[in-house]
There are 2 protein chains.
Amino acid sequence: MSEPSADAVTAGIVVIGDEILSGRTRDINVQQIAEFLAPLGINVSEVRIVSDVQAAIVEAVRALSERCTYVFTTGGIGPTHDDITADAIAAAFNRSIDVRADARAILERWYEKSGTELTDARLRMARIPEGAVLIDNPVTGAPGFQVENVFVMAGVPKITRGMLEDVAPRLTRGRVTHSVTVRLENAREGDLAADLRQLQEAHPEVSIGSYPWFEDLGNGELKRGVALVARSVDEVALSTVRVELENLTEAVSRQ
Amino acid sequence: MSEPSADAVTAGIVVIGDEILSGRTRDINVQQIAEFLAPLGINVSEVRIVSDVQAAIVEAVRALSERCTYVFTTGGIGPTHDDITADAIAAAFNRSIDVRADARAILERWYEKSGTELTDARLRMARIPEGAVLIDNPVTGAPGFQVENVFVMAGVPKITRGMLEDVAPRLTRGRVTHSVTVRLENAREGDLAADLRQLQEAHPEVSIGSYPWFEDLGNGELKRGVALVARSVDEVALSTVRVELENLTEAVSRQ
């Protein structure tokens, strides 16, 4: 329904972390990154959540790096033994990796301010693949980095957000996808489906999605409705579709 | 860190939906499915979130079907034009697809009770790939289905949950992965990293993860801490590691 056009700017996300796969932690970075990129005209086209295993990270990053304009990874760049993302990215792009002077200097300045010792473990966070461009970390100092079209960021959402701010000026912007949502209560998708299909066929430049929702009223009854979401880079076409969606939902409500 | 053993029972998840990729809706099914499967001894090893495009669904389902014991898909099995999952699954396994009598009978009974017309659009939800086994939907009637090791479920979390209950008895159970969490306040990963690495090396049968957390105190100050999570199918080894983690964190707290 939403095959991106050839000139679209797309993003892949690789979430690295056993703690997400296990269900212990619910990921919020996918939504955060998608919402950050949307106003820049960059749409997320695929997400992979992989475990803390080098081969899994390498495979996902290589696959998305080839097919997306940009890739954003989150997680696995801290000082502990389970932080293996930097080495995995170096392996994915056949680059060497070592402690780099510029990253080390950032850590030294950061820790000096807080009177924290720069241990060997912390120094691991200055291990940066050859040729990478650093990403500023305004929260805890230790930088992320960019290799080719891949941006390697921390997994703590507050730090991820800070790093996105630093990365934004480096990104080529695309046409912004606008969206309108029309919500219906007491409606069922089945009553709208035939008209929606016609509307979609008449407006291939707009992507129309239909999402049922249910709300437990507590008394054993289920309140139900549908959210109709139209998305397009073409604002004129989108406003035409909005009017048609509103007409359609009014007709259904009167039934 | 957590390469599954050869006899492990693993699950892949394919979340199908532009509404998740766009950030409009935050996925909660990954966590729900992971939490449902964990007590059955089935661990999620990879997740992919793909758009409502047949080629994307086919690729993800085929890839995870080959490498995981089971695959669970969510989304795209409703009555509207953007629900293309059933056809995509049929294509992924080279099966024919058509309205099937058993699925149609379920819809007829369900809609008769609520006085709802079985329109052509609703009948689309009885399109089931050849040879698939149906999955019960206790919330809205329209069934999911299983093809080989792939379970095709609805995306509305309440329905997903109901379908998981129906699927559970079909699943081979594995050894349950147990976990313990030791939380430290006012601690930094860098102070624990060297000891944690030693502990991980001494206990390869336990997977030890270190997750920093930050809490904004509102006054410009950041409260910080670390959650140490150890996971293993070996409860004896896990309890040894738990004691060592507690000793380690007490030592750090005294510093």
Second form
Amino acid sequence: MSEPSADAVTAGIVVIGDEILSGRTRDINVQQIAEFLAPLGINVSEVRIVSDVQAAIVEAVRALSERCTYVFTTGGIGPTHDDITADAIAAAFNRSIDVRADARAILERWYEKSGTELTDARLRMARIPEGAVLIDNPVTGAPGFQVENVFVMAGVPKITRGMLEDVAPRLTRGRVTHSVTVRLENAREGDLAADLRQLQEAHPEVSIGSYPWFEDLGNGELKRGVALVARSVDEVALSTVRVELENLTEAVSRQ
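Now that you have shown the form predicted in complex with a further copy of the same chain, what about the form predicted alone?
FYI, this one's just the chain on its own, none of its partners or other molecules.
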């Protein structure tokens, strides 16, 4: 695999929640965030899933904040006792946290429209770390926030997607990574391993991966194959590798 360039724009994701770790809830935010960032030239370089424990959140956020251009967290900014992300982010950056007037005003407007009481529990969602910039939530109103290079968002995928729209203008764009896929039927990864290694060594600016696939044909029959995926910001180099991958698969098919 090719190494990211020094000027690459990268992202880390911290998924927060015991419900994810237990398997009760399936996370789809990682895929959603990665797909949103890719056209902006921002590639996700690391993902962590952590429990609803402040020390775990603080450690993960600090680590990724140092290594990545941006960090996105999902989950833990709701109104219940186990929603501790806001406090953890404040602790990670040594900032105070309290109900903030602008965040409270947003909640008041949203709950007034639906005739719902703004309880003390709901008011927890207006607790914002000192100096943070709010992230608009067009779905339920309760804002996320940004502290330095960390964007703190809700765990509900629809809300996360809405918040990303507000975040996008704040992000520095990078070079977009392009990809090509060459599929080969009736082959195993071992049939291609040596040639792929040589191809990768010859083109370090391109990331080359192989991924086996299987298709159940019924009656106990199974079709198998390998998908070869090449990724790079260099479209010329990528085009060259694509031709070589196609030549390789043709050679293997004739064997």
